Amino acid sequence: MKRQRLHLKAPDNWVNDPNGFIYYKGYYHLFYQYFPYGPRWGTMHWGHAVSRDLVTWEHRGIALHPSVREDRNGCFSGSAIEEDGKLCLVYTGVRYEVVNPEDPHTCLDEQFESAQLMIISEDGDHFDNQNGKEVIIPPLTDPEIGDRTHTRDPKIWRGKDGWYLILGSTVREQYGEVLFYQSKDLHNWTYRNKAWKGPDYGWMWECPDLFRTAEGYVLVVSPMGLLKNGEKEKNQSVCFPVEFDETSCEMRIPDEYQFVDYGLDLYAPQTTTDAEGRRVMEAWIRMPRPTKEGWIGMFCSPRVVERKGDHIYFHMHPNLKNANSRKISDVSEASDEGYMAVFDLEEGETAEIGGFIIKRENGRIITDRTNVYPAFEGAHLVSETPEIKDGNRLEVLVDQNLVEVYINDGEYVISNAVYGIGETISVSGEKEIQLYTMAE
């Protein structure tokens, strides 16, 4: 088993969305979209990794693979719950109606249908792919409810009156929506309600997640076609402070949203509760090309999600802060997993981390990865937060392929994939920089 710390990376080849994120029987389980045959997107399997602390991870191989008619062309994204000591996974199965004759891992002209399936494991490690799968929501037939092709990514939770799940969908490929279902027994599901915002918020809403915090509900979705600025990634992850009534499954969504991460590389976030009951999030970090080792795709550091009024914070998980406990005086002393840099950045000041630039201008934090990122048409090189309000403290996690800038304990976060970052660090004005790395 391959051990990884700080950031969970692809074991090989390709990964994307995190799935089935749950704390179960003393372990955090993170499943993920996985194409085991090459460093590219293809027929989706579920890979599986576990951790005791959200810091040190071990890959455990493939959990789900295509094996029935409804998922013969991929086991796509979904989530997990525990019931009677068993681990239940719900996910989207895809069946291509017209397979691309040039590539059996893709279809032609989006001619496919999607169903929602469930599989149950007694121990969280063994899954009966041949006989254990059950279709719980077949492909939709009523376009007034949702789309037969583009309805996917079930997120499940236990509510006050049974089980609930939320699905992402689209209204005639014009604007995204979410659908709510309810069940008493996990097997029989009833459609309850839907919510949407309109065409200015993307044509399809992927990977929805709805959860309650101490100050109210938060909705996270990944709208497709949200950005119109010509950059490569039009699909982005956003969050809203919402009002939700579980009895009626009615949801009120405000007009204003935040990006989950202002680096715009982060996608398909999923949350669960940790061992202490905190709402914690993982998400996929998109990468434009494979590393020299031949893998592509990784996951951000775990983040504690908190709503304060109408603002949503993403704090660095305390386990990760505690793991970076060994103080060092120079980047060269850092462990192979990387390091954490802590410093203040005032208006007009600049920090440079191995060619990666962080600056504060007009009350905003701006990053520039031009020197440590491949150039291609539409590449997103410069990231910027809204105006910050909580102070000037930065905590920066750095490894060879990811820099994460936590601003004022998660008021905003910028996460940027990088390639070939150097071993230098400086802040204008020769300000103090505290450096920490993981204990051996």
Second form
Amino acid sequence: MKRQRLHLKAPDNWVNDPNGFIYYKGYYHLFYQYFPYGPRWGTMHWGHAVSRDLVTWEHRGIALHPSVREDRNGCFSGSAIEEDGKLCLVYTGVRYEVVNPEDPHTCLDEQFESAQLMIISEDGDHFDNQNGKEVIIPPLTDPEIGDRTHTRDPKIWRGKDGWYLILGSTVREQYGEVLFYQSKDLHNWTYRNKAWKGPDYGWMWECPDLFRTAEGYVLVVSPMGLLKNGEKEKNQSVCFPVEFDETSCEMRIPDEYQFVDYGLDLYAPQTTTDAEGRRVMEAWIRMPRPTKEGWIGMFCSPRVVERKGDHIYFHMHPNLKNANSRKISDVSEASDEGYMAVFDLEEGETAEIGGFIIKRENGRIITDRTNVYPAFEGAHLVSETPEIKDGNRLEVLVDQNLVEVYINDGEYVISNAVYGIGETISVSGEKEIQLYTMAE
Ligand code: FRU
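Having seen the form predicted on its own, I'd like the form predicted in complex with beta-D-fructofuranose (FRU) now, please.
First the chain shown before, then all remaining chains and molecules of the complex.
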């Protein structure tokens, strides 16, 4: 399935993190971690999808594949910038020191090393995997800076004084940290500083992202081993309103964080600026098993990130709202791609969307996917937000594999993977439900 609307899904086999998300020469480019040989994680490639509007996507095949010593076992996550009209990708190359004798696509006992690489494309379409790769940061040798194995996922940006990148790492596999590097020319990089929080914030910080908004900086990280609740997904993406000084690369991180999404399926988000200059985010939605069509992994709807005071909002991107322009009176009239439902949910009320339950209790929004999700041990079925502020409005995007509940214009979002949604919708109290689907 090459052309997709609403939610971008794996073209086949397996996808995880979004990579190299950028608006470049009139197209949004979204690369992603891709395993082309089966519906499971393995030797990582970068798949590539493009869109004019963040709504309709087209898969373009494989952009990066292992081809040099430093990335021979995988092209891990990374990011993109435009320089001189060219598309520049930075990413982590992985080299296994001991390959798993049972499986050439994984390594034995975490024996691998990581380097940071760059590849420049003239047009965003062609990637010279044979001759175009350059190692910009070799595997770390100083444990005081970061880990030789677990240092990855460079996010690059243009700052006041040249180029910067933030990398995820770990302090002795005990707690997560981020590293800052700076460069004048994209080729030579200098380590500048680091920041961390300590043992209660996960043992390794994956996929860091740092950006300035009108009301200050936001740090997004995906700490491994954050949750200790016994459920399957211990790794979660969180965001902090931080203070950051670009000159010294010093960062102050507060104690409190928000989850990027309270469904706890969303992981490894990455942001860029859209055509109008908004900060827009994409993220991987984890799935526990392949669909019956045989693919596994998808991406959330694009979200506009906004910091207001110390709260971080994730609004539904206006392009998506506008694309859902055809008003319908029943979900059976929706296009195959799904629909958007808008309604109010007050304390004590419940909505039912084809088997998926949304309730409001104790000032929180609670979802329950038991009826539309496989049963397995440790399955995360019920999600809930913190107490919400005043406001009752829910905007819900629904398709056969993903339900996204935007609460009070993005004060919080709950996104849940599902496996088939029925053709019904109801809200207690006979409330009015507005339904929209995509115009043809
Ligand atoms: C996050 C992650 C990244 C890594 C990539 C490998 O999901 O583990 O840290 O670069 O996935 O696929």
